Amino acid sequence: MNTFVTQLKREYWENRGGFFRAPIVVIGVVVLITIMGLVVGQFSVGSHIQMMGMPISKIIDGMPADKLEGVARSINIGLAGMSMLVQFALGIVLFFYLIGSLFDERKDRSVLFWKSMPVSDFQTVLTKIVAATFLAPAIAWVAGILLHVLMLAVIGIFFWFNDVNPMKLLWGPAEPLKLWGVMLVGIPVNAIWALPSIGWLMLVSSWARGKPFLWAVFVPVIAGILLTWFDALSSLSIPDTWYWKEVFARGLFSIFPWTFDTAGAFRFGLEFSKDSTPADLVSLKSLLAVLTTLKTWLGAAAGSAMIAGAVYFRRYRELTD
């Protein structure tokens, strides 16, 4: 157990630029742009923001309850959207981390040192998977919380400066705790959904002699073009879009958090309407629905098989040129 924890710490320190700094950069950019926008808007109209010739505080005070609920819904949707920015950055980091996870150590020949340690190839690969599916997402989850807190504080100060009670319009209606809880539960669900992408990227990383990015991307692209060109799937009564949605997209991009679905399309969560809330976009209902679909577990089985291949190649593959 101590060996595993040590290896996990090694993965963090070797990749802390992506695991830790990338979410911090996203937070800084989002908060800075928001502050700049609010400041410019404030000074461009004078001392207080007005709408239709009236101070915004008076509009809020006279707003009926159903309208206030709509404002609250918009705030919660905004929080969910901001967290997706962090998750998108996490997906990019994990994509390149997994591509280089087993290739880079062969390239710089550090694999010779690590193979001399009393650690199996399986444990090494497992450590990298845990780093990608739990360690990095946990850091991103904390970063998402920090982003929400900062944004609620910044916008609350803006409301207060414009004589609007932030507790009534912002802090009271917001439901960050519920959103944080669902996103935390989503980490293991995302890990299961992402196994095809994890397996494929690590398999290429362990096998490729050079340019693993090109192998990882262009092999499935060329395969899809050939299948479409020769109309190979139509003879099996399978639409051409099936490959691009269920194989190409799932194999390359399911590493991006919250890309799973419940209706066969490649999109975020459930269908989204004007009455939807963040609880509909990222909800326990959608998480459970993902775990009950056959394609989730078929993909997990395919990903596990490719991970087994990565372990094999890590054990026997020679160094890169």
The other form holds:
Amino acid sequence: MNTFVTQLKREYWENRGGFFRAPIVVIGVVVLITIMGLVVGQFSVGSHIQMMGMPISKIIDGMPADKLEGVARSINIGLAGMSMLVQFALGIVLFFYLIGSLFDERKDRSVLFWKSMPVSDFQTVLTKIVAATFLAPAIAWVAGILLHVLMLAVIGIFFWFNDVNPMKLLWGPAEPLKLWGVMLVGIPVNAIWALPSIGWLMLVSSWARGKPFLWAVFVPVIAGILLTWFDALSSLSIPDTWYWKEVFARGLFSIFPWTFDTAGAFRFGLEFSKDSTPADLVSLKSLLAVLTTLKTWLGAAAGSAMIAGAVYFRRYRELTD
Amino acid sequence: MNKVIEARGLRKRYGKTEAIKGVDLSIETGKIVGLIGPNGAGKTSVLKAMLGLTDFEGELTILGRNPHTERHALMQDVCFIADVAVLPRWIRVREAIEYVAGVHPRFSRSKCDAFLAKTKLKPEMRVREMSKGMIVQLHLALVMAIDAKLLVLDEPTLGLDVLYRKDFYQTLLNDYFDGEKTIIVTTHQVEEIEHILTDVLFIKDGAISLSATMDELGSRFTEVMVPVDKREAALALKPLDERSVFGKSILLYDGVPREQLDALGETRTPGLADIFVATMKETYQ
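Following the display of the form predicted alone, present the structure of the form predicted together with its partner chain.
Below is the whole assembly, all chains and molecules, this chain first.
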């Protein structure tokens, strides 16, 4: 246990920049841009912001209950969207973390130091997976909460400044607690979802003698292009769209959290539409869909097999050239 | 006697070149063994095989274990510095100590602190900010604070100044070594380690060319300074090596009784470096 905690700390020390500073930077940028926007708006338009010829404060006061519900929905979509920003940054960090996870130590020869310690290759690989699936997401989770609190405060103050009751229009209808709960439950679900990606990236990282990024990305791209050609040239019906969606996307990009829809299929987190808003994706419904889809578990099995491959290469691969 | 290392028919191939060509070894507890050989002789390959860092053919057991399949269990009892400056560049002194303390049950923090107190290293320093010598100092402090049964040092003092090197070997002998431990050292600075060694292994072209205790070495090899008129007689005894200093020849013999050589001139026990040079002579030719 002590070994495990120490190993995890070591991952954090090495990756403080990605695990800790990256979400903080995202928060800082989002909050700063918001404040700037609001301040500029305040000074150029002032309290004359009107809708249909009436000051906003007046409109709200006279708003019927069903309209207020729509406001609540918008706010919760907005909050989920903010979480998505942090999660997207987390995805980028994890993608590069995993690509370097078993390669960098061979490149800088520090693997000779790590291997002089009584830690098995399996333990090492496992710690890195836990760092990617629990440690970094937990930090991002806290960062998401921080972002929500700051944004609700900033926008609330802006409302209050403009004679709009923030309690009624913002703080009351917002449901951050529910969102935070779903995000927390989502951490282990996303871990299972990400297994194929974790497996592939770590396998390449443990195996490549150089340029792990190129191997990780171009092998699947070239495989896909070849499949598409075959598809076009012959009547052999290898469904290449299936490949791009179920193999390529899952293998490379399911390390990005919440890249599934309410049916448990892959979708890139940034394509939203009316019925699949961030608030719909970050929901217990989509989490349940992921867990009850067979493909998720097939992917997890494939990912685990590749992780076993990564352990094998961690043990037998020598230094990079 | 307890065998720490046993190798029989150890081989290692890299593609078509054979780095180790059938090495037989047997090292007992309580020895300080110098593994000495020219560049490319296979020293590092042998050490890597011992430490489970590389695959090999033949038989090899370290403390009764197969290093390749049981590396992490073996590392409870074996410590090594396989190459200089392999500490990760991002790590801080404080973190490195905490890490080793966390994963190694035989690590003593107080010992490590004592070693570090003799250096200029500070807890917050990162490896990337250190000179090569400082990195080595940190690595040595970490490793020497581990109470291991076998310590393997591959060129441990490369990049260190002569003051620290002397100090290091003194510390290794006085504070670290005891009869329960075994140490294997490779280095090019042969003169600096010969006084602490108990045994020596010469390795040449992937095979052991000489394996002897230091005492045996003293009785086997003799150096004679021969005046010109006796040179012919001396050459008849088939010296390993001849060099001339101030018009006199210095000849090195293997296995010729000293009494016989006394007649030719002034005899003395040669240094390890002289024996090494004499036996490795043809390597670069």
